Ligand code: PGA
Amino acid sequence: MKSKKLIIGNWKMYPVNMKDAKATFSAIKKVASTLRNVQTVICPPFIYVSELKKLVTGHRVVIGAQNVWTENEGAYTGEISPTMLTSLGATYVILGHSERRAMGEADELINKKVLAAFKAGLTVVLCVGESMRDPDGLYMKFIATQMQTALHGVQKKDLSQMVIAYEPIWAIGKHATRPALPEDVLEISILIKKTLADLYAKDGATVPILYGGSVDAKNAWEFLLKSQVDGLLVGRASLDAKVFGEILLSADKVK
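Would you output the structure of this chain only, in the form predicted in complex with ligand PGA?
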């Protein structure tokens, strides 16, 4: 996996109907299915997963989800279980996204979700990131703690199903205060590697690290080239098939 760039589209609560979801996915697939050096993953709203899965051909573009519950079945109104997702053919799940943390999800709950997702065979994309950068560098400790708590009980054997995405909250979405610079991301990708090495020794080095936050067709290559990341987690730009296609093409060229 590490030699291929991993580019994940987080569609959040878009697009507004199935027709648009299918059209966007098909347009993305057209580009993504031609690229040897890129693994593309689209994470649509739950309700689109099974229809989009029907459009999947081959392995270059696969489907993920944006959340999952901690149990496989039970009285959990409104939740979706890990085995429900795998039964539809989803293979990835984003966990710990800052928008879900803002709704009240804490590291302990994220940890339970991570373990449940592994058990079902899903690959987990664990998001970590600070809300602001303090001059004393306390955000580094904050990110390491997010990782340690969310990975509690995760074994070396699970690491082939693990991806870490660095998403600084201040660089995400329409209200981003400033774009992250490749050197901001490099600092944290080194921190993530060190935290993984502390937890899993050399096996930690097998875990792909992604960057996410206002990635677009202009800046994608720079993060991939200068920040020691293995891929990107893309929000807004993944809903525009043309722009996302350009991101995929630039990822395919980066060696």
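Show the other one: the form predicted on its own, since we just had the form predicted in complex with ligand PGA.
Left out here are the partners and the other molecules; the chain alone remains.
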């Protein structure tokens, strides 16, 4: 996977209807399907997964999901199981997203979801990140602990299905204190690599690292070029087919 840039579009709870979802996906696919150096993944709301999967042709743009539960079946009202996702053709799942964590998801629950997703054959996009940066650098330990807890019980054989996405919460949304800079992301990219090496030795180097935080067509190339990341986790911009297409084209040019 590291030979290609991995660009994931997280559609969150958009768009509001199937017609718009299909139109946006089809427009993105026109660009994504032509790019040899980019693997594109679109993660729509659950209810769109099945219909969008029908529009997939080839392997350059595929479908993922934004969350999953820890069990394959049972009395879990409102949840979606890993095997349900794979039966629909989803191949990726985002876990530990900052918005899910803000709803109360703890690292221990995320760990259970990670293990269940691996067992079902899904590729996990594990999100980590700090809400603030302190002058003593305690945020570095915080992120390392997030990873260690979420990856508890994950074996080396699972790493081929693992992606780590860094989300600096302090740089995202209306409460952002300042934009994240490539050097901020580079620092955490190095930390993630070190933590993976501590856990899995040289096998940890195979895990792609993404940056996700207010990525747009203007800054995408800079993060890819200067931050030693293997791709991007794109939020709102992935719902604009033109803007997302520009991000994909930028990624295709980065060596």
